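One chain is shown next in structure tokens, namely the form predicted alone.
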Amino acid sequence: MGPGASLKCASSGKNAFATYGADAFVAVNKAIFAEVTAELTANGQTNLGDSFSRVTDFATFEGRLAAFLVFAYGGPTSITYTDGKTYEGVQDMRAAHAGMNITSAQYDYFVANIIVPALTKSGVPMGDVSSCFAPLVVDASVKASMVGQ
């Protein structure tokens, strides 16, 4: 089980995957990419840095992120994404973020201004954002696996 599998949503008392299911995770993942696109269009690399410009295969990146989120929050270890490909959710976050040089400020901005709006715009109530989503992304060890790599 992923690191967020034991987190319980305020609305259901179950983990995020059991509460929302695969389709909702795919919708949130799509919303994350819409938020990133809007941010980069509006502000360039000012707030997020250049890590997204280093992605060479955006379709695979999107599928891998969806699979990771599903796994991390209590779902299966792999999913078949909207492109018809199967992606593995169990990933080494340090290796996945190697060379991106993401700063703490960029990570915090991404969580507050990309992830949270993607969740709420996808219909996740703030009580669940706080109870079953946020604890994982604000965990110091999770953040450390992505920042400064």
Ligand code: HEM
Second form
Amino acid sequence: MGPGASLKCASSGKNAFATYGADAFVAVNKAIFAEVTAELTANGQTNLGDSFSRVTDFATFEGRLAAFLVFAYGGPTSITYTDGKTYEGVQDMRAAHAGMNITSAQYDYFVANIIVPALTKSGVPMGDVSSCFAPLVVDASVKASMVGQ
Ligand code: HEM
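Could you drop in the structure for the form predicted together with the ligand? We only have the form predicted alone so far.
Time for the whole complex; same chain goes first.
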């Protein structure tokens, strides 16, 4: 079971994947990439740093993020994404962010200004953001696995 599988949504009493399902996770994942693009267009590297400018394969990144989120929030260990490829949800976040030197401020900005809007614009009410999504990404050890690597 993924680390967020035991978080219960206020709206349903079930975890996020059981509440929203695979299609919603795909929609949120695509919304995250749209928010990142909008942020980089509006503010350049000011808030998120330079790590996204070094990505060479956004299609794989997108599929891997989707699989990570699905598994982390209570879904299966792997998914077939919209590109028809299969991606594994169990991933090492330390290794994934190695060499990026993501700062605490960049991480917090990403959660508040990319992930939360991607969820709410996809129809997730704030009560569910707070109850069954946010606790995982604000967890100190989860944050520490991505910051400063
Ligand atoms: C809740 C916080 C975060 C989660 C759940 C998350 C999750 C992930 C996942 C699953 C991957 C794919 C792993 C791979 O491609 O091997 C990834 C890669 C990446 N992450 Fe994060 N991440 C988070 C925060 C951040 C932040 C704050 C930044 C930058 C400011 C960032 C920048 C990147 C970049 C640039 C890659 C792409 C690596 C590549 O494909 O070359 N991430 N992240």
